[in-house]
Every structure is written in C-alpha cells, then in structure tokens.
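A single chain comes next, written as structure tokens; it is the form predicted alone.
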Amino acid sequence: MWPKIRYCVGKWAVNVSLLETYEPGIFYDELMLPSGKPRAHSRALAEHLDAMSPTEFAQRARLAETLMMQQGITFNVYGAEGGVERAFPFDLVPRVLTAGEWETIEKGLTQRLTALNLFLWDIYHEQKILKDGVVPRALVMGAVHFRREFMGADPPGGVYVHICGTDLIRDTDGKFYVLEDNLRTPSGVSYMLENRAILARVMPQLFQDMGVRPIADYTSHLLHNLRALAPAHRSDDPTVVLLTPGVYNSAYYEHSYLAQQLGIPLVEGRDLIVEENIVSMKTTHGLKRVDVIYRRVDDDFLDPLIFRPDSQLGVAGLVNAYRAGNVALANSIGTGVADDKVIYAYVPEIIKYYLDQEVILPNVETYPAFEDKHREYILDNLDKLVVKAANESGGYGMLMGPQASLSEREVFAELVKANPRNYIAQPLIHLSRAPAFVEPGHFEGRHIDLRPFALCDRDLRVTIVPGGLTRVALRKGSYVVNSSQGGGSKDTWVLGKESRNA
C-alpha cells in the first residue's frame, strides 16, 4: 500500500519504503491498525514517515543523537561498567494522542491525585478511611514509607504531592490502566521536554501539518506553584532552591537541568543550614533564607536528627523548620506510603470514599500477596505472573513470570512466602507498541508506556502539560521500559481538536 520512494546506492536506483516491512503484530499499535493502514489521526505521520529514505531518517536520527550528547542529555546508572553515565537513548519516531484520549488521561490523573492528596491528609491526620476500613490499617502502619513522625504536621493547604508522574499503559483492547503511581520523587520530565526541543528540530514540518500541543509551559507551572508554597509573610518573594543528593545519583542531569529552566539554585545538603528553624543557603555573600525546597532527596536521607543518622545528603533540623512553617517542601514528607504498590491496589476504592466516584482509569488487575486466597493464586501462578516488590523502582525488584526460569521463580516463591506484605502480582500486560528505528534501515515494534506530569498547587488545582515521557523497552521483545533496564524514550504528541488529524 505505500509508495515506493526512488534513491541512489551507488549507480543503483532502490525503490524502498519506510514502512513497507513493518508489522503491527497482535499488539495494540499505535501507529497502525491491524490491517496495517494507519490510525486516522496518524495518518500524516505515516505519510511523512514514509516519504524518506531509509538512509535521510538514518541521518535525522543521528543528528538527535549528536543533538542529545552536546547537551549532555544522560541519565546514571548505579554500579554500571565503564563509568556511571549514560546517553539516554531517543527513539526519532513520536507517539500520537488524540485529543479525545488526552481529554480521558487528563480527568482520570486529575481525579487520581485529587483523591492520593485526600487520603494523605487522612492517614497523617484522622485517619477515617482506616477507621472505616476501607483500607487495612495493618498496610498503612505497615508501610515502609509511612511516616509516623510526620503525624499530625500540616503542609501547605494540606496538599502533599505538588508534583506527580504516574505510569500508564495500553492493552490489547487499546484501553489505557494505570500501572503505578510515582509520588516521592518522580524522574523523566527534563527528557520529556528535551525530547520535544530536539524533534522540533529535527522534524520542524511535522508540528506544523499535525497541530501538535505545546509542553513548553510546564517549567513556568512549576514555579508559580512552588512559589506559591512559601510561607504567607514571605510570599512576595521567595527564595525556591532544588536540592539534589549530587551527581552520582541517577537523576543528577534532570536536577541541574530543572533548576537551570526554573532559573533558581541548585543545591546540595551541604549547601543549607538550619538556625533556629530557619533554613538558610550558604552563598558568597553570606547566608540567604529558603523559603520553598523542590527536594529530590528521599525521606530516609533528609534530615539525619530524624531518619537516616548517618546521611550526609540532607539538612539537620529541616523536619523540625518544615513542621514549624518557616519552610516548603515539594513534595511533603511521607507521600511514598500513597506509591507503596499494595496500596496501589486499593486506589479505585480511595477514589470512591473521598471523591463518590468510580475511577475512569482503571488499574491493572492486582493481587496483593499479603491477602491468603492472592498468596496462594500468586504462588500457582507465577508462570503466568509478573510479580513486583512494594517499593522498588527502576526495574528493580521484579518477576516476569513468563520469561523466567524455574530457578528464578522458585527465589521469588520464597521471597513471597518470607514477607507476603511486600509483594502484588499482576498478569503479564501485553503493552502497546510504536514503531522504533533499526539500524541499518526499518522500522520494528517496540512495547512502550507513558508517564505524564501531573502538577498539584496549594488550592488543589492540577495541572497537566500535554503530552508525557513515552519510555521504550529497546531490546526486541521486552516489556521492560525502564532506562536502567535497556529502555529509551520517545516524543508524546496530543494533538489539538482542531488538528485536522484529531
């Protein structure tokens, strides 16, 4: 069905197709139907995608390859051979939205991260949903990220995630479910916005001819909302600094690039000093009050007079500023018992109790091993199950059931059976999947999810940038899409109704 594009090899003319050899497969493609012509509003996509060489989209992959190394666009990888740094890799070919599907995505998140707000304040105040049970008590006191010496403190509006990236996927029956939800530190949005610039010039036409949205704005969102957070007699001019662990964490470069693009300090815990339940930055011309910390260091290693005694990456006495409200963080301590996995499965009756609705999207079906009748399912099925531990990330920490061996199975069985608490199983979803470039020349499926950003203010408002960082498991036939796993990124694209495409 596509046009037969005419080059030059040498003195042989080649008569080649982009797309001529792809195959959708069984999975959901999300570029091109079964039939294997393409979706409706991916049709100028796939128009233009075929329209080159295979040798001139070989040269614009390269040219965003070289785009990304000059600047400096990698991620870390922990004990990782020949050095930690990595260039992160950038698939040239965009993943299509409609506005129709973005409209879906955005209500659901926004419904999500309403009711987590809700339930945060909750079990750090009454706790009425525990009360109730609806929620087992014996899971939230029993989360490794429950914070009781947080109980009773009172954040900014009593919102405690101001910034939000929860994973989402697509099924077979093209239905999107969220996987999980990241409410601690969440990574990947300097790539989702990097993403956009190096496309945008790569392939400047294409925004032109399919009315993409724009995400530039997402930086200034962020500011006015951490700006917001600061105390009330301190509101005219706040002092916002990003605190980072340092280099040698995975996410360094999304740190120093955030701060650069909010245009405020970059700071480490050296950096900051508390007197009196004032936090300070040490500068060059003394010390300057902070009165808002984006902070992209985790609880346990914050503040060493309460969590971790022998961290050297946070601020002593920085609990005791925040809890008296000389200081903001974003987000607030103690979030990650709303991202703890078992949780996770009780979402859809959070959103219920707090909100009186039923969750537009949905989760993937989950069986908590903590439960006897799931412990048991999970432990005669994890051939057929993928099995992840509460609190890992990154790839970490998981069982693809179909893929492993019997010897890795029977470790997890035994991991299940020592800590049940710890473990949900799910079925192995068969991901959707976007066309990725193939060296020497075509096109092949690969399976990908999306993690949109989702923005919370201190009234409760969220705000969501259209679009997301679309990761990518490389590797031919993986469903791991995680950057420490192999897995790249592409371009998300949510088209505008009155794109003609839409």
Given for the second form:
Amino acid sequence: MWPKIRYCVGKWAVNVSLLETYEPGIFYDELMLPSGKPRAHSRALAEHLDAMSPTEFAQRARLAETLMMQQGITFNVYGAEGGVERAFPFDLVPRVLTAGEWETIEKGLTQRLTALNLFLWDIYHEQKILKDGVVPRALVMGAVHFRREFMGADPPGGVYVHICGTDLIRDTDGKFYVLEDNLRTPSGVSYMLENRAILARVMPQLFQDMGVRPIADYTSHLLHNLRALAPAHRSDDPTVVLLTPGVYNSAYYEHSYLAQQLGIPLVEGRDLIVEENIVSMKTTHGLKRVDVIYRRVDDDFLDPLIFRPDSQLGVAGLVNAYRAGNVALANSIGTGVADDKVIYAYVPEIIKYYLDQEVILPNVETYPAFEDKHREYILDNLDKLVVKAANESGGYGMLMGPQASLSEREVFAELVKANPRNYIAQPLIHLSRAPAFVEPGHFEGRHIDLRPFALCDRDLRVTIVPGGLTRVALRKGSYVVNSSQGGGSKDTWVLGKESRNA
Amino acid sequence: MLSREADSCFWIGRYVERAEATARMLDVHYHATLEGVPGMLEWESVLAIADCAADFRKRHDQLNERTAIQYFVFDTDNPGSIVSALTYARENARSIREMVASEIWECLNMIYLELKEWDVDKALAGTPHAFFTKIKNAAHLFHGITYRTQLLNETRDWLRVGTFLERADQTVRLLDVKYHDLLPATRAGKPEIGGLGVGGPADIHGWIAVLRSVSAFEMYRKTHREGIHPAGVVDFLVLNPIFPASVRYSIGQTEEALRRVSGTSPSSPATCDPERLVGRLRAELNYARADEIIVGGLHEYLQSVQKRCTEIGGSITKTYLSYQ
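We have the form predicted alone; now please give the form predicted together with the partner chain.
Now the complete complex, all chains and molecules, led by this one.
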C-alpha cells in the first residue's frame, strides 16, 4: 500500500513498514478500519507514520522523553531508594478526532456542564429537583461531598463549576459515552498542552497537511474567566492566585505550570491569611489582598475552621471570607456532590429537568445499588459487571467483575450489601483502541479514553478548547488508563472543518 | 512577591554560589597537589574552609583526594556537598518555577539530573578538571540565563542577594584559611617547607593557587603589577571595588539588591535592619586598607566579616523571608 522501508534487524535487512503488522483487533480502532486500512481522516497521518523507520521512531520517542525530563514533566516512582523520577509516559502517535465528532462532544459537554451548574445552585438553595422527586433526596443529602455548611451561599453569578474535566470513552460501536464527570479539581490540562508542544517539536512533519486545531488559548480563556469572578469593587485589576497543596502533591507540576502560564502567584495555605473576612497573601512588602483563588485543594482541606481541623493545607477563615463575597473560589465549595458516581446515574434526568433536552452524550449504562431492583441485578451478575465506589478515583475501589476471582467478587458482594448507597455497577465497556509504539519497533493497539477540559464563565458560557488529554492504558490488554496504574498519554488532535481529511 | 518565594530565590542564589565555590576550590586544590609542593596545599585546609573537619572525621578514616571528593561532591549526607547544594537549589526552584523563566529551572534541573549519573570513581577516572568545569559552567549558565531572561524584578533581586552574600562569605573563608596556611610567620611549630619563606617559589605557588581558585589570578596581575604578596592578595580579594568576587564588591551588590527590594536609593538612610547592617559593612570595606588589616590581624578581621555576613543573612530572613 505504501512504500516499504528497508532497515536492519541484526544482520538481516528486512522490508517492513511500521503499520504493516498492526492489528486493529475486535475493538473500535481510532486510526484503522477493521479492514486494516486507515480511516479516511487519518490517511495523511498514517502515511507519515509509515514513512518512518522503527529506529527513527524510537529515536524520536527518546528525544521526547529527554525533553520531558529536562522540563521536569515527571512523576516519582516510589520504592526505589530516594525515589526515581520518570518522564510521564507519552506515546507519539496522536489520536485524531474529526470536526464532526468534536462538534458532538462540544455540544454534549456544554449541555452537561450547564445542567450540572443549575443542579448545584438548586440543591444548595430551593432544592426543587428533590421536592419534585427527580433525584432521590436521600442520595443528595447523604452524599459524602454534599456541604451542608454551604447551603444558601451565593457564588459569583451562581456558577459552581468553572473548570471541568469529563471523562469520555468510545465503545465498540464507535459512539462516545460519558464515563464520569470531574467537577472538583480536575487535573491533566497541563499534559494536554505540553503533549502538543513536545509532539510539535519532535515530529513536526506529522502536522503537515492535517489541519489540527490549536489549543494554546486554553490559558487565556481560563485567566479571563477567573479575573471576571472578582468582587465588583475589585474588578479593575484583581489579584488572582492558584492555591496548591504544595510541592509534594502529585499534581504539583500542573499547578506550577498553570500559575506560570497564567502569570499568577502560586500560593500555599501558609502564604495566606484571613483577617476580618479579607484574604491576603504574605509578601515581602506586607499583606496583599487576594480576590480570586483557583484552588487545587479539596474542600476537606480548605479551611480547618469549617472542614478538617487537622489540615495544614488550607487557610483558617477562608470559607467565611467566601460566603461574605470578599473572595471568589474556582471551583466553588460543594461541587463534589455532582460528580458522585451515584448522582452521575441521574444526569440524563437532571439535563431533562433543567434544560428540557435529551442528553447528547449518553451515560454508560449504570445501575445504582441504592435502588433495590438494581442491587439484585448487580449481586446476580458480578462476573459481568464493573463495580465502583461512589467517591474513589485513580482506579481504586473498583471491581473488574469479568477479570476478578470468585473471592474478590464475594468481598465486593458484601461491600455492596453493607453500603448500597456507595456503589454503582456498569457493564464492562470495551474501550476503543489506538496504536501505541512498542519497543523494539512496532505498533500495538492500546485502550484509551479522553478528558476534554471545559471552562464555564460567570454567565454560564462554556468554552472548550478542541482537544483534551487522551490517556492510554500502556500495559497490554489493560483497561485502566490512570497514570498511577501504568497509564500514559497521547496528543489529541481535532481537525478543522475545512481540513481535507475532516 | 510572597515571602516564601523570596526565601526560595535567596537560597537558590546561595546554593548555586556554594556549589560553584566548592567546585573551584576542589579543582584548584586537586591540581596544585599534583604539582607536588608537599605540605603546602593540604586537603586539611579544604576541611577548614568549609568548617567541617569533625563531620568529615566521622565518615572517613583517611583524608585523600578520593575521600575529599566523595565528601565535598557526592555525599548527600553532607549538606555542604555540591550534590546537596544543587539538589536544594533545584528543589527550591521547583517550588517557585512559575516565578522564574523556564530556562532557569531547566538549567538547574539538568545539572541535577546529570550529577545523578556521576560518582567519585567516574569523576576521578576521567579528568576531574572536566568534571569541575561542568559544575562551574552550570553555575555560569544559571547566571547567564538569569541575566538574559529574568525580569529585573524582585525575583532577580533575591537571587542576587543570595548569590552575593554567599560569595562574600566564601571568599572570606577561602582567604582566611589559605592565609593561615601560607604565611610562614603564622605557622608556629611547623617546619619551614624546603626553606622557602615569604616570596619564595612555594609561597608564590600557593598564592597563585588561592587566586586561581576564585578565578582571580589574571585580573590580579592586571591590578597589582608589583607582583604577588600577601597584602596585595588581601587588597584584591577583600577590598577591590571592581573585581566580581571581592568581598567589597559582593557586599556592595548585596546592598544594592536589597535597596531595590525596598525601593530606597543607596544614598538615603537605611529603612530596615538588613540595610543598616549591610550598609555599615560596605562603608567599612570602602575605607579599609590592606596593610592596616594585616597589622591589626587578618584572621580576626576576616572572622569578624564572616560573622557579620551571617548576621546580615539572619536579619534578611527575619525582616523579609519569614513572615510572622
């Protein structure tokens, strides 16, 4: 199909092209059709990839890793003496979305984020949706992240979630489904931006003729939205800061990257002080008032006076300063109730209730154990289902039924019976796959998901840069994409409408 | 800027300077010993400069080039080692990387990663000079990048305060110990080496090494045409107003950076303790004379300067860096 590249393995010269041996398998493959031909929109990309020898590809992969090490885009592998720093695994084969696919995602996420913001306002004020019985009251009031202390508080514009990272997957039918919403302190956007920058440096040729839409304006949108949250009398030149738990947090790289790109101070709790409901930071020239906080510290650790008293990460008095309207928080306090995995099951009803629309991006079929009929089904079918705890993340607190042993399933059956409120089950989704480069020199299909990053301003307008973080389960056969479980990432390309490939 | 960030900048400046000074000292020392002037440049004096003889004895029975380089370069338990200093500098930079130009962070990150690939065997197996040059060049790169990319703002001022306060301190230490080593008259109880007194070849060799260790030899020659003698070296390393590693120049730069932080002109009265302390020291250095210093006791003089540098550092921390 394409010109074959001659290269040497040991002393034998062989003719192999990089994609020739690639097997799309029974899964939806992002690059290839089942026939083994590239999808129309990926043809130019496939040609570029195929024109490269495995040796050359491996060299560029190493160059990318070196760049990441130099820039300190790393995470720590614990256990080895003193910890070993590794570059965050980055697969150089980009994942391509057409303009049409993106349009659906963009509309679907906008609809979802709008409805969830209206839902949050409602449950912290009149609670109409609970009175109308659309979402069970007990579920909301019993959610771990429901903040009773925060009832009746008015965030600027009534918006709770300003930064959202929703996880999407594609099933064997090629359709996108929402796997979960991340409405608290979603991370990964720095990798989206850095992946693009690094790929453009090590594989500039790939971008030729593809019409990839740019994503670099994410930080401009974010800064603009954050500044607009400042109290009215401080809006001329508000002080915006990013609050991090500190250098030991696993997302610290992202915090410092964003602060740098936004040009705002990166503060820790110990840098802030609240006096008479005014938040200030401690500078070499005394106290300086803070107006907006992009906080990457969870609710529980935000204010020892209101939440966990043992926390050193937050600031005493911050919540009252927020309630008094003297400082804005992004995201607001109490958003976690809406990304509870059980509440998730009701999002299509929530969308219908507030927007009177059908859901554009469907949920994965979900059975909350909270409802009796579903619980019975779950307990009868543990070998077919994936069971998840309501508030765990990073691939923890989960049962992969089809792959689990009998005793693991029995343990989970007891957990579900003991605390039905805390569990949901879903059928095993065969996540779509994309080619990943595997040493010494070929591509294999690996399962992927997608986390686009949506921003919502104080007037409920949603902006989403065309792209997102594509996470890859780099371990063969694995469905778990979390970096803590051996996952890596890919650059995500959204093609423009005018692109000849779209 | 945040007090915590200013503190990190201050210490980045100090640690990079410390690593560079240690590399220079070891480099010159290693090569001077090769040229075989027995007893003249003992590794003992390196321990004395760094004020860590007792700590060293706890870890090593013998003092030779291998144990000295292990201790001063690679020992992570020695907070003054090059690896420790550069690790701390890098950790501090990591905690403020949004404040500085990316290149500054990358430069410190890269030398840190590179040093992890080295150990004492590798450093001694090749040419140690190349290894020490690598460290010195990393420090030069750091200063060059800072000079070229960093806004002339408080971040840069705090980097400079740390750099120059540490530089003054290092030059004082070096001179104090070497003077003690080299001046035969003060070597009570030690035999004359090869019968060479002041001005003899061994003495000259030693002073040249001292000057080289702060990269000052050629500049000294241009300044002191009469030749190499103790008062000349003291004059050059302590009092010269335009040599970038002299104590006077370093203290002057420290004061200027502190004045920029507070926004007061160098000629106006001090607005806080650090300005008062550093200004007073600068004034004294401005009006001192090398021969008077030697007559009055060089060791005592240098000890007092060193003590005052420590005092200035403490006062800076109290006033600016540890917000109460």
